[in-house]
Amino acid sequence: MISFRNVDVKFETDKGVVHAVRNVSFTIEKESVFGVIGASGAGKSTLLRTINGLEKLASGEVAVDGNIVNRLSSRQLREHRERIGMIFQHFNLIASRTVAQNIAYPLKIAEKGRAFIETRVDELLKLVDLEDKKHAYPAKLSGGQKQRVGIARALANHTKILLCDEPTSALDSETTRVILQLLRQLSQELGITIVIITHELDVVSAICDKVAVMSEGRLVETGSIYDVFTSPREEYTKKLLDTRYDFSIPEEILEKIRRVNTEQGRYWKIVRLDYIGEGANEPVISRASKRFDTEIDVIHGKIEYIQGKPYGRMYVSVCGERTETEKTLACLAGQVRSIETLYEAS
């Protein structure tokens, strides 16, 4: 287990202080996989940095298994950072060593044997599929492969917990998938706790358990990923992850409706409706246009599974009588999460 008690950490700058994080507490469970996420400047790097006690302490406490990092010895602290990996956005590989000697580098900092190098090197080829680029240098690999280099060379001392900054941030959207498939792998496989930070709200959702909020060094809020992704408590998260579901209605659409129904005489809104849970599923706007005298047009919609459970987001157009209209819309607003309007008849 990993816990953050009050944590501060500032850097004295040509500048003055920049307090980078403040107050922060949280707890990461063992064997979990964890996200952090926030914008640029948030703190993340800083704050994952405490774990291996790459980053001092202003005041607060880090533990990692009861053991208070920022307390250790130098002895201990080596210890302990044999115990964490660390992967990165751009990788970090020594170009002109090969991929076995990118990955055999740890154990020979720790002294290891040659003999149990050679062994070591093999089992973690084979983990990451790798086992035909024994030789090769990284210069003649892909960004996936980089990474998959990176991660077993993260792993090489038996780690118990893997920090990985921004790990996806510089490969394509197919081979994301494949990289987040594998550390969801290891960490079922292999029991060691995975910490991610990143700004891509995606990642988070394709593979943690839990996420933290960070805005200014501040921890904003702190859940299941599926109850912060589909029912955020702050104002700050809130518009954190509107940025994911961004959809902004075309102009021309918009004047279409508005055309279309002063035209006819009719009463308009344009409103976006959330769903969790079961009710994603639920066929609430077929129902409510069979139940009422008004038109239901979808302009925009999605639904996706988070930790299995479905959430969707969908934008509709309600025109017809003003009663009806307002009825209908009442009837949507009992059968989903949250109904917002967005525009509506002058």
Given for the second form:
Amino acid sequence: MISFRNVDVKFETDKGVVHAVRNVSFTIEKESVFGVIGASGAGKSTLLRTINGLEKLASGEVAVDGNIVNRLSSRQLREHRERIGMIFQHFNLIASRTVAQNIAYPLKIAEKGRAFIETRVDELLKLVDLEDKKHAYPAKLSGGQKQRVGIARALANHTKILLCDEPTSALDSETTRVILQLLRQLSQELGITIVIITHELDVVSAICDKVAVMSEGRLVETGSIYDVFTSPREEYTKKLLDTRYDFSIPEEILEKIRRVNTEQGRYWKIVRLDYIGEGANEPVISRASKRFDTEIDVIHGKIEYIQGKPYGRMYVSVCGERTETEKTLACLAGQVRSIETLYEAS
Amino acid sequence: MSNRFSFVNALRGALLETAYMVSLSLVISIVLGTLLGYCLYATSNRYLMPNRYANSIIGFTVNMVRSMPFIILLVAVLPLSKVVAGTMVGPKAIILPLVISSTAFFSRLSESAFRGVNKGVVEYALSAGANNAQIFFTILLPEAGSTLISAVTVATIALLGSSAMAGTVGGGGVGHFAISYGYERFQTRILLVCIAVLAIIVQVIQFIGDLAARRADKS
Ligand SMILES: Nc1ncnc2c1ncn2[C@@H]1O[C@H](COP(=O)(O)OP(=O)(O)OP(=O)(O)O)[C@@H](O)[C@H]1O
Ligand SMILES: [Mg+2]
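Could you drop in the structure for the form predicted in complex with the partner chain? We only have the form predicted on its own so far.
To see the whole picture, the full complex is given below, headed by that same chain.
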């Protein structure tokens, strides 16, 4: 378990003090995959690096399995770091060493025996499926392969904690998918705790159990990703999530709906529906349009599955007689999580 | 110097003296310069040995030495040679000023070679639990390897030049040879031979240095 208690981190710079992390407290459970999201400069990397003591605290406490990181002597700190793996956005492989030598590096630092290192390196190469690249230099590898070397290297010392600072931000979407799947699989098979920093919400929804949202050094909210994604409590989180689901109805479509309905003398409304949980699977719309004398058109819709549970957002237009339209909307409102009117007949 | 045989012998002797001066001071100044370069790098790195004052003091001292033309440094340091090497003339006496000058030069070259090492890799090594000595030997030296080899090449050629200059104060070597025969005795042909020999030596050093640097570069 990793716990943060009133953590503050400050940087002294020529232009004054930068307060990068402000009074952050939360815990990360053992064997979970924990995401930290937030805008650039929010303090995510800084917070992550307090876990292995790369950043010093101005005040507060970071504890890993009961050991208080900020009170370790420099020797204890080095031993602490040997037990924690770290992977990076730009991989940070040692260019003058082959794949096998890169993977062996942390084992050498931990002063493991030669024979042990050799068998362990082969094990790890197999784990990340890079046996054929054993003697290649990093310059000859693709981004995905480099990150797999990074992962193998980070796990070499049978580490139980893996810190990931934007591990997929330099990778294309297909490679991202493969790497995330590998991380997820490793966390389950090896029972490791993964802390993953990202600004890509897709990464979080793909593999995390829980998420913390940071903004300007502060922790704005934390919870299961389903809860945070589907019912964000803080304004900041809402905005962040809105950019993910955001869709603006094209002006031409809007104009057409307006014109057609005005010509036919019908009342209309365009609403945004948020589905959550089981409701997302049910034919809410087709049922409503059968029950009432209205026309319901889906303009745009997206349903996704977070931790296996559906969550969706849909933009629909409802047209018909005024009272029928209102009845339809009331019916819909009872079956979805939220409904918001975006445009209506004037 | 009419006798071709004695000329070749004298030139060979001068070359051996130069080789002695350059190689000995090169080895010493590479070791010292690399350590000093590491100090310059590490004292300005927030993870290694951050220390603004130490960094300024070392930097200032290095700059002082570097700002002195070698010929001035030479005459200023020669009295010290008497203490260290027991003599103020000959190749032995020249080694000390050569080492001082070349160390200062190489410390800046190696500092910049270390700065060229990907910072992320140093951070990775720290995250794996490496200590400062391990960072130096297992990350900085090998990762800067190719750049350091080029730096050695540059320093060797600079030393060759400085050692020739030392000939003017009785330092021996090719410089001394060229000046006492070619310049003071107006034997232009000897001067030309010296120039040709030095030119070939420099080309060879550069060639070997480039080859070795390319070999060391894995990127
Ligand atoms: N070594 C440093 N010296 C001075 N300021 C720093 C240092 N490292 C980070 N900062 C500052 O601390 C703040 C938080 O930085 P941090 O790198 O933790 O943000 P981040 O959330 O990881 O951002 P990004 O998504 O861009 O990586 C920023 O304002 C940054 O400028
Ligand atoms: Mg960051």
